[in-house]
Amino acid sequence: MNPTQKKFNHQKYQAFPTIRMDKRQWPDNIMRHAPQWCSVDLRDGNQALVNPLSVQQKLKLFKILVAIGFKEIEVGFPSASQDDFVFVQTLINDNYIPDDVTIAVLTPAREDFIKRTFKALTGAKKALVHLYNSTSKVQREKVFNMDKSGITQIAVRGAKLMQKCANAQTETQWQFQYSPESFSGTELNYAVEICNAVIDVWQPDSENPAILNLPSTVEMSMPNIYADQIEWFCHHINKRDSIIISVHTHNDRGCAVAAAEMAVLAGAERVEGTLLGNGERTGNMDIITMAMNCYSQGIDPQLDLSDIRTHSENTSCLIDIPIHPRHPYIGDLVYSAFSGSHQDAISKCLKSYKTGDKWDVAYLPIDPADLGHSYQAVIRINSQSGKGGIAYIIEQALATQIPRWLQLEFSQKVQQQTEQSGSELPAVELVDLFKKNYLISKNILQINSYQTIEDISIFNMTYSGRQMNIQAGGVGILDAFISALSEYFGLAINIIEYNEQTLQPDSSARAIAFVSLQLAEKYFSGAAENEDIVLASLNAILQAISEYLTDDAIKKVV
């Protein structure tokens, strides 16, 4: 078949130009701290809903980018939308805007557009109005039908407009901003002309900066190539110390964070995103996840991100997308381990780590904790789960080490238990299953007491209200309850394993004593505690042997 005729047609696309850059500075260049940030959540990520929000959710959503630390929020499109316009008014006139943040409204440059814009600020201490226009190859010759120049006096035109404007209220504190849309789609050259354009109406210097936003406003290329355009664009621009250099990175290729921190390798100061990467098509960079990767390399990401859990989630309601349990950062399942080698891992690096160290957890770049994520969400399990990872859920819930052969063996039933119900198994669960093979009594002869007389061990027991005495020598307490209990039940019981700890470092300690016994050439097992450790050690034994010790084998002794 002819290749121009098959449906799934590679040849229909061309590779985007590399920019040709003979001192390349940003692949050596270090991030050191984090970029200024700008929500545009209620305005980009809005306008992006399949049901845009109202007023009221508006609202909450802005609370909650407020409660998260930003400083710059854009919060619509006023000029468009009414609801957007009686937004702006609302946080204006009822004082919902803390003094330390500003807020962004965008604007096309259009006359009508940009004067309703500025009523919508009327009141505001202070506000960022952002310009755009289409100025990309395929927008100017396929959409608009004009050239470069055209295109370059409708931002002007939008430029001066938007000063004219701003001098008319002088009871506020102006910031402009402008972005050539389609940055990533526009020749450089073009783009630096543009917007050295614009720089031209307004005038910035360094302690009044305008911003210039670069967007990729459809991702088409490597991000790589895209921190090209940023750093070359940088070094053409006039009045490079006046000008804030801004990026808006979007995900059509799935890598709106990568091109957005590699911009800020290339010379961008300000990142412009939302919460859970919402956004048009494919969505925007999420700023969450750009700023927990700073966080994760010991950068200050000048964002409170320790409750980001409850924000996530209440945005998501707001939102109403689902945050996929794979989600950088958030999701309920990235901090989650179910392979056996990555559980064993990540057991032996917790229980090495002690506060005040530095990070270093195998397959956990940052500490769970520090979202809100127990330790034991962290490792959960299923058919695929080891020793190491059971191991740990049983020892944080029981605050006790399971011996290795035991680990061993409860893997083999947890195991076998995942694999019959094709499920996780809850650690709730899990601890229930452990309980029930090992610590829940199933002796139906209990033991009372024990005492040691020259060479001789009496042990006192209670079988069904009654009392009896059993007793043998040995080398030791445990060795003489061997002996007693083989001659007594005709029994041969040898000792394979055996391990006791303290619960509790203190003078209410429990002890808990875990045996693995040889009898009738299999093995078992069994754990029990007591404050008293012989006490537990003696439970043990009877455990493990209790399937032997029936009604019939002990009246026969009674």
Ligand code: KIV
Given for the second form:
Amino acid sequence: MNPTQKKFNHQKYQAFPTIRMDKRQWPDNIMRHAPQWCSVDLRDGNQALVNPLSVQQKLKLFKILVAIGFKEIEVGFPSASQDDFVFVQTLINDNYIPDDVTIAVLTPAREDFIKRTFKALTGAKKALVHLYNSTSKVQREKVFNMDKSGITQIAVRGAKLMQKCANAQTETQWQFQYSPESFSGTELNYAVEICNAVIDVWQPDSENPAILNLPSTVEMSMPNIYADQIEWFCHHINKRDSIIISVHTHNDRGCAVAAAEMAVLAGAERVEGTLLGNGERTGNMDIITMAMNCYSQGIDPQLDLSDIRTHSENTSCLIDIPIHPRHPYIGDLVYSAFSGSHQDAISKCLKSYKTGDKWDVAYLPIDPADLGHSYQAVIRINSQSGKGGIAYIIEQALATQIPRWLQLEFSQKVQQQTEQSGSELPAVELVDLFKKNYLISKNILQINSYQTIEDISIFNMTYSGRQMNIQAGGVGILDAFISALSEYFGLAINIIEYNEQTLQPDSSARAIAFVSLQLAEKYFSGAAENEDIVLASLNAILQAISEYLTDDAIKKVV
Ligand code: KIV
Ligand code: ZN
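The form predicted on its own done, now the form predicted in complex with the named molecule:
Starting with the chain above, the whole complex follows.
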């Protein structure tokens, strides 16, 4: 078949042209501080919702944005939506706008729309009016059927009318913004030409700069090309020091955050985006992700992200879009490690990490605790998990380090269980499983006291509710106990592994002992805690023997 007739045919598309630049600088630049953020949740985000927000819901979202610390918030498109008009008026008249926050509104470059926009802003102390018209080749030629000068005239007429309206509403402190909408598909020299024409009207200065916002209305290229576009634009625009270059990236290729970050390297000072990346099609640039990226590089994000999980959950409810469990930084699963090698590396790094150190933990780009996650919740157990992670959870829960041989043994039991169930084993259940297997006495055997007279040790025990004494000699107390038990049960008992440790390094220290015994050619393990290390060790032995006595697969000698 001719390849052009195929249904899924890449030849239908063409590569985005590269930008010719003698020497691009942005690849060598470093981001040293956060950009000026502008939230467009209530405008671009809201426009993209299946069910746009009501005025009350917008108010809730506005409060969230203020709590996060946005100083510029685009609150709507009041000339196009009556709800937005009412909302803007409510914000102003009911004094919802903090003094350090500037509201922005979007308007197309059309006379009646601009006039209504200024009407919506009546009474505002300060406001940012955002003018746009579409400039890309495809829009000029196929949508508007206009040449470049016709499109430029639309922008210039809009810019002039804005100035006139602003001059008539002097109680408000105005700032202007222009977006050559579809900038990403606009020839660069034309983008500069139309922006210069707007700037010529507004005559901004460094005290009252205008904002030129260069949107990738549709993300059409790799982010390095977008960065080239921004750097080229910055070098060619007039009155650069009277202009704030802003970027507004969409996520069609999944690179909106990368594009905005590279654009900042290329000269952008301001970044527009939304919480969770809500917006048209694949969404806008996710400000939480970009701000957290800054944070993870040691840069103050200039937003309060300390409670960002709560704000994100509340936002998700309002916009009725769930948070993907793998959403960068805030998804439920993003600090979870199931794989054994990851768990092992994480638990080793966490053990050596001390408060005040620079964060350097394998597999965790940021400290989960910063966003309110506990370290225990990071390591999660399923059939892929390894002994390191399992041991970490037990250690955190029981304040003890389980010896390597027991880690190996217990991880097999865990694997058996998780493979059988086919699902995750929550931390509480994992700890219960450990206790059930090693720590909780089956009430079959228990040591009450011991004493050594000359070379003989006498042990007072309870066996199935009956008190009894057994005795033997030996090299040490454990040796004597094993001899006494071997004789009593008529069994060959060998200690294969033995470890003991103190649980807390203070005077009320308790000790824990772990043993593995060989009995009837099988291995049984036990652990026990006590203030007296000898009693802990003897009870650990009895715990292992209890395991033997309750093992159905063995024909008991007693
Ligand atoms: O994506 C876009 O181009 C826009 C403009 C109106 C800035 O949202
Ligand atoms: Zn947009």
